[in-house]
Every structure is written in C-alpha cells, then in structure tokens.
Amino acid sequence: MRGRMTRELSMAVALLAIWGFFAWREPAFLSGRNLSLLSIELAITAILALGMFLVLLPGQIDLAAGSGVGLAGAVAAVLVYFHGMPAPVALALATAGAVAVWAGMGVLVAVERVPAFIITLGGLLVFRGLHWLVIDNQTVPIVEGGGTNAYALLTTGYLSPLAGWLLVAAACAAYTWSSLRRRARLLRHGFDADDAELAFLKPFVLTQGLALVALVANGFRGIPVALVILAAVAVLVHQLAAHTPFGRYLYATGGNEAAAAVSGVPVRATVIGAYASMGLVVALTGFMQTAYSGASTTTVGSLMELDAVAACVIGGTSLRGGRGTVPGVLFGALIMASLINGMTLMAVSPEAKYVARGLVLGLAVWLDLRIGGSRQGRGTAGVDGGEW
C-alpha cells in the first residue's frame, strides 16, 4: 500500500497535464460531444486493457489480442452480413469461438509450458491471416447499409437521459450501501476501516462524479452504451481480481509460482482461466472496435495489444506478474485514449503523433516511479529490478 496515495496523485497529475494542454490548444476538447466520443474510444481501449491485466497478473502476456480483436469482429460481421444471422447469435458464436481458442493458448502456456510470448506471437500471425481469409480482404459491413442492429449499437447506442439518470442513481445507491455495510462489519469485528468522514466522503465523491458524467453525456446524446459496458466490465474484473479466490490465485501465481503451486493453488487452471477470460474480452473488444469503424477491414485491431499493455503498465501493473489494480489500468487507458483523441482533434501530423505517444508513455511511467516510487526496489540495487 506504500506510496499508494502519491502514485494515484502522480497519475492524476499526468492526466490533468494532458487534458489541460488539449483544452488550452483546442477548447472543443472539453465539449460534451468530444467527451462522449472520447468515452467510447476509452471504452474500447480500456476493456481490452482490463483483459490484458488479467493475463499480466499471473506473469503472462498476450500479443495476439490485437489481431484477435480483428478476427472476432470479422467473424461476427461475416455471419451477420453474408449469412444473415441475427446479430446476437453471431456475437455469441464468435465469442464462444474466441474463448475456446484463448483457453487453448492458455493450455499451451500452462501445461505445455511454451513461453506465452511465443504462443501469442504465433497467435498474432495466425489470427491476422485468418482474419484476412475470413473477410477475403474485402470490407464487410456489420449491418445492412444505413440500418442498425445489436452489433452496431455497441458503439452507436446511447441511453435515454432518464435511463441514464436511473442507472447512475442505482449505481451510487448500491455502492454507498455496500461500502457502508462493509465498514460496519469490519468495525464490528474490531478491524480498522476508513474513519467516518472518509467513509461518507467516498460515496459522495462517486455520486458527484457519475452525476457529472450523466450531465455531460445527456448534454450530447445520453450515456453511451459503450461506457456502460466498460463500467460493467471494470466492476466485474475488479471483483474478480480483488475479492474471489481465482483473483487471489492470479496474484499468487504471478508473485511466486512455485510457492503458489505447493500451497495448493491450481496454477495451471488459473493461467488457463486468465486466458479464457482474455478470450471473452478480446471478442467483446473486437465487436466494439469493428462496430466503431462500421465495417470489418484488414486493418482493424492492429497494434491494439501494445496499447493495452501500455495502459496496464502506465497504471502500475507489473509485467513480472503479481502486481496491479483495476483503477490503475483504467487510469492508464484514459491517458492513452485522451492522447489520441486530443491529437486527432488538433490534426497533428502522424509523425508527431507517434513521437508524442512514445514520449508520454515513457514519461507517465517515469513520473509514476519518481513520485509514487511504487516500482522502486527495496534495499539493495535491483532487488526487484530488471523488470520489463
């Protein structure tokens, strides 16, 4: 927990700097419209990053995420457009496929012990090839021209203002209730919890935040469905990682695989589980990314895996496994998404875009190290160093 506060601070500083800069150079950046669109782009980046987070925790990696995104989206698109399947069915099928394939990769990593870097690098190539085969290098729309369907709605759907407000209200109520209840239990059993002030401040802040989101979003077209999906995924992954045995196993496996194994942690099942969940996430992201560009083309998804890893690491997830938090990952994703959105808004030239992205990536992590110091080695030089 050491330096926890400061590390969150450093994140906030980085983010504020970025937002401030864009707002200054291009006021429209803070317009409700742009923020809504940003939230959709964020959702796509962040969901994939959350999946990557689950894979990084046990000390693995998934380089196939990007091309998997392309493939999943393509399969669904083809099923819908050429085989006239109802969108929900197509999505379900594609998802099932992705989960199976990723679980398979998990087996190769956990049971056959082939380094994940290799397996998923192989996956990257294979899936890209399949992706192009599936769409025959054509452009395959996800829906009959101009129409709409469940698939398209993933990124084009918005909640009605009323629905939005109800959702926000429900969320806040749920959070407040559960957090207060948790605190009560802790205190009852004589463990220390947040003091009263903080305990009431937190739900309050959350409520304000969500209200603000709703307000801004409703000012445009309402809360984007994509954002709701992100929220759901984030809550789910957080619960999974922090509060279920499976989550503990992820951390334990990443922290010391041998010790975990002899403590009765089903190491292999854990790793396979992580990859299976990644499959689920990859499929979901694939649908959203494809829906975002309206059709499946050969370029969908390329290099997204790197963005996902970057988001995780910016958010303090260790590439050696065993360390990381969901809020951190969300923060990291937000930084990446804001960057791209803002630069596009300013019509920055591609070269400059690359340079800026690279610098910010390095800077964010470096800043984090400096201020938060959370990755710094204890005691002797390099005790926990040499980390990628």
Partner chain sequence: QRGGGAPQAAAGDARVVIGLSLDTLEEARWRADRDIFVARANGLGAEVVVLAANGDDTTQVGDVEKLLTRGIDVLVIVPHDGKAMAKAVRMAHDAGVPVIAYDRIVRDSPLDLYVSFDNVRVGELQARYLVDHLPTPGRGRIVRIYGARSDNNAALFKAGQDRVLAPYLERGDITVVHEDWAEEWKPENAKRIVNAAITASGPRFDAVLASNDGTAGGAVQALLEEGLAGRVLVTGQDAETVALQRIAAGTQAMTIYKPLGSLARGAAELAVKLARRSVVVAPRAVDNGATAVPSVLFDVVTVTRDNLLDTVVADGFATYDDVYRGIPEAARPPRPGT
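What you see is a predicted model, and the numbers here were worked out from it, not measured in a lab. Numbering follows the first chain given and starts at 1. Rigid core (definition): largest C-alpha set, two forms, superposition within 1.5 Å. What changes on going to the form predicted alone:
Core-superposed comparison between these two forms: the C-alpha position of Ile335 differs by less than 2 Å. With the core held fixed, Val360 shows a CA shift of 2 Å or greater between these two forms. In a rigid-core overlay of the protein, Val348 has its C-alpha displaced by at least 2 Å between these two forms.
Requested next: the structure of the form predicted alone (the form predicted together with the partner chain having been shown above).
All you get below is the one chain by itself.
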C-alpha cells in the first residue's frame, strides 16, 4: 500500500512539475489550441498503452507495436488513396489483418514457447520493412485532394459544444449510477464498501474534471473525436480487465503462470487473446497516428512501443506481469504525451527528445524494479489493488 501511495504521489508531482515547467517556458502550452492538440496526442499514446497493458499483465511484451502502427496505417492509406476503397472498408480490412497477425504471434509465444521478446523484435523489423514496401518509401496521403473522410476524421473531427456537454452529462450519470449500484450490491452482501462521503466525492470529482475538459475544449473547437475514442477504449479495457474472467486470467497468469495453470486458468488462450487484443489496438492507433500526420510516411509509429511501455510502467503496471490498472496507464500516458508535446512546442531538437524519452523509460523501469522488489513475498497486486 505504501508503494502504491508513493508511486501515485510521485506521478502527481511529476505531472505538475512538467506542466509548470512548460507553462513557464512556453505560455502557449496552456492555450486552448495546444491543450486540444495535447488531448489528441494523449489519445494516440494512451490507446496503444492500453493495448500494451493487456500484453504486460500476463508477463509478456510487444516490441513490434510501433512498426505495426505504421504498417496498419499505411495499408489503409494505400487502399483508400490508390485503390479508391471506401475508408470504413479499408480500415476494417487493415484491422482484420492486424488482429490475425498479432494472434499468430500470440500462438508462437504461448504454444511454441518462443520468447515474446524475440518474436516481437523480429516483428518490429518485418513490419517496418513491409511498411516501407507498402508505401514504396513515399508519402501517401490518407485522402485525395486534402478533403476529409472517415479516416481523417479520427483526429480532425470535433464534437459540437452541445454534443460535448451532452456526452459529459451522460458519462457522469452512467458512472454515478454504476458506482452507487456497485456500492449497494457490496453492502447487500455484507462486503466493505466506500462510506457515504467517499461515494459522493468520487462522482463529484469526476464530474468536475469532465466539465473542465469540456469547458477548455469548447473554447477551441470542441471535444476532439480522438478523445472520445480514447474514453471508449479505456472503458472497454477496464471492464475487460476488472470485470470479466478473461481479465482475472490475465492477472493470474502474470502473477504466477504455473500456479494459474494448475488452478485451471487457460494460460495459452489467455496469452493469445492478449496479443489478439493488442492487434486490434495497434490497428486503431495506426489509423489515428497516420490521420494525425495527414499521410503515411516512413516515420509513422517509430519507437511508439517504447512510449507505450513507459506509460504503462509509470502508471504502475509491472513488467513482470500481474499488476496494473487502467487509470494508472492513462496517467502515465498523460505524462509521456505532456513531455513530448511540451518539447515539441519548445522546438527541442530530435536528439534531445530521444534522450529525454530514454531517461523517462529508464527511470520508470527502475521505479518498477524498486517497488516490485519491495512486494516480493507479499503477492502481486490485482486490478483493485488487492493481492493475488
């Protein structure tokens, strides 16, 4: 518990320090336009990190995610631009291909026992090469003539102010109803639950936070569609990890694979399912990153897998598996996105950006080892902070 509190406090202090520094150096950092761009960049980073979270939970890794992001976006862009395929069809085909490929890597890891590090490192090289072959080392726009389609709207679309407020109201109402319903169910069965004051504060704080997001976003163009997609993915991943048997299998497999297998957990199917889910997330991230760039280029997706791993580890997900939460991943992604956005706003050189990202990744892994080491012999934290 002390380790969790220390990590959460450290994350909050780090985020405030990052925002304070960039706001001091570049006042435009807190402008409505930049915060809107930051939310889109956050959505792209966080969605990939949520997929990485599902892979890390059972104790695996995916180093091919960034290359897959570039390849998925390139396939869809080529189908739309050169073959005139409707954007939704192109996106669906690229998604199906990504899910199939990542499920295949899951089979190699779970059934053939090929180390995940090796198979995904090979995938990194293969997918990067295929990406460059697909676009023929050129720049392929995602839509002809600079117009818009379903592909481009992933990162250029915004909700109207009214639609944004209605969405916020619906989200707050749904969370409040779900929270109260869960509390009532726990009390009815004699389990510990939040007291009345905390039960009120959680929905209240969430409502204030979402209202602030809507207020700031409506000061520019409105809530970005990318942010809505992130919210949907985050809710789905949270429900999958926290409230389904598959999620419990992920935590159990990462906590102790041998014990999980003896207990009847379908370890192989769990790992394959985690990688198949990652394929779906890689495709979605690829479309969003390519749409944000406006075209598929040879640099799309470069090193994004490292940002995703860093976001997960900063947020408390263990590289050993068995520990992590969706809110933690989102917070870690916010730190990474803020760091990259601020450095871009300050026109920091690419070399310095790589150094900063590498240092953050190294610090995050060191923190994971320190906290993970202090937990040895006491079990592995599950989804709600309990012990397996």
